[in-house]
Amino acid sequence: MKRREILKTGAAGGAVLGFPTILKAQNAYRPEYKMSTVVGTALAWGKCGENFGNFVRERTNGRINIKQYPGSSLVQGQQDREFAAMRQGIIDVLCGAPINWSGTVRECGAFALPFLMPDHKAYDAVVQSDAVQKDFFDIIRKSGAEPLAVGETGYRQLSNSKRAIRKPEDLKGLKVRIVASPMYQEIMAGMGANPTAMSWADAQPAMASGAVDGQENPMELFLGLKVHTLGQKFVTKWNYSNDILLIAIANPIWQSWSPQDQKIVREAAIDATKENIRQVRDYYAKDVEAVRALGVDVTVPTPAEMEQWQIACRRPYARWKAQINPGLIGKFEEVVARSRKA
């Protein structure tokens, strides 16, 4: 056989041998990757998940198909089970508030500490810092997921059906729905409220029937889910907590994708969270006016009143800082302090 024919035959053989490898790599991608979100696409949080899934699908030409499951339906509405379910292979993609996962990974409760990030300037400084992009992200990686990008869930405000809340003692005796967070429970109990942990699905009929007096959530949710129709007549805009919105992929899934697709997916997450932050800030700028237009009484505390709220939260803040990760939170505090001087 001539040398040219030998080379031609060898090249053909190599192609045949390589072809099944290429097919195998393509077939390793699943037809669908399940993403859990607590809320639907009518809200900025759920819309972020939708945008992320669409960006990934379009930019990978359908190789990666991420399907959104709102209402934490993959875990029967129990959002505090999402991270554990991801470890079990039930969920592939997370687009959620880390406070919901703090029972699984304690550092996920760090961002929800009361008044840690008192305004958007402090918030932006923290989430863009190495304390988040390196230290916190490394914790998430070691816990079983690849963190991609950070958005915003929005400052949490207080609503109730009984009276205007201007100072901590006004909360005394009110039954307030909270997410399943011992930290939130301690904060509310410390001010005399009766905190009750329940899913949002259970909270809505409880408020409508009067079994629960109030709740705390971003005002975008108050507006989007028409919480005023559940008897909630009073809102206090106290900005006590603003959790991040984290997009993350289960480690086995992330590692199954090519480096090129990993880059595409990460960039899609960054773009989706940028749009999420824009939407959340847009709602925040208009929320008082929008809620008052519904006939709801909105209290915006004065600086002196805000100081009372902050003082009331100092003890639970200190206790939970020590319990969550004092080193990590100390770094957050340093970033916030620098942002006040900038």
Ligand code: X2X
Contents of the next structure:
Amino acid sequence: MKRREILKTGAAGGAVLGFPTILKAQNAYRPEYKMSTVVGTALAWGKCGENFGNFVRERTNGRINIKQYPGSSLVQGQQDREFAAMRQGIIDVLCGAPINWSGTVRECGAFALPFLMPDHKAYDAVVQSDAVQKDFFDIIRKSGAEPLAVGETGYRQLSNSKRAIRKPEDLKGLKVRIVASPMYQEIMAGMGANPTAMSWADAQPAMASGAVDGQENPMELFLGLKVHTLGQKFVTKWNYSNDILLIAIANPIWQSWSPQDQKIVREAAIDATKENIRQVRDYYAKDVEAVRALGVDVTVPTPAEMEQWQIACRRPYARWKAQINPGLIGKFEEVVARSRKA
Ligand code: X2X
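Output the structure of the form predicted together with the named molecule; the preceding block shows the form predicted alone.
Time for the whole complex; same chain goes first.
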């Protein structure tokens, strides 16, 4: 009897001791969570991060305070290190273009495949599909972060300081800055350009000094960051690639928040990305006129010219589909094909 009582007390004692520890772990919210964005709030991408942080702060009554670090400053501007840094605990919140994470998680390169999503109808169909919301999200989860919502970084257009680019051959010998992605490297090299991978921070002085002739980025960025002042006089609206904008939280941080707060944070991300998509598409609808108004020569390819670009990208597309994840990309392709019939 006595022994049993001692055991019981021991167990209860343990529980009493253990209880506050568990409570403490659940309530261990940090005073600040660090969010990395490559660009600042002058662009829809950075604005999305800012809105997300504000929505979360307001709706949790300040329990969750997300601080934005633009210019990928948490990784000294090396945007391709973001995902790895998130895994190391240097970044808590990602609000970024997965192409920058493709060296860490290969599926993150999938959305940037050339001409995968040729228009916004295809884009929306892919983003809303199970292939993204279940398959891709699961890959992100297993890689270390909870994915919350998907926005849009925008269709990437070519710009350069030398000449109007109408067809793949026009790219011959052009020094083009690209993000650190061997896929982009192959696409550009395949068309005869001379691609150089560098961070966005390094790209701006490289354009200003003429170390590179061109680059590719959404026209919203071209306008917002006044890329024409870096000597970029020609733009081609070829819509070859449109990366998503993904908001995700490092798994240990996500797990430290209560289910109620998780729900609030997810809804905040959904609202922020909805507003982001609206902004990106507002710009997209008027970007040709807006960039022309700066005195920049904008080429809008004809359907026949568009076909030439697509043909020129077929081989790198096939190679990178095979390398990234043919099953997943096959699903994206089916969704796009269905969206064309609908
Ligand atoms: O560096 C770029 O080109 C940017 C800002 O678009 C990305 O981070 C993919």
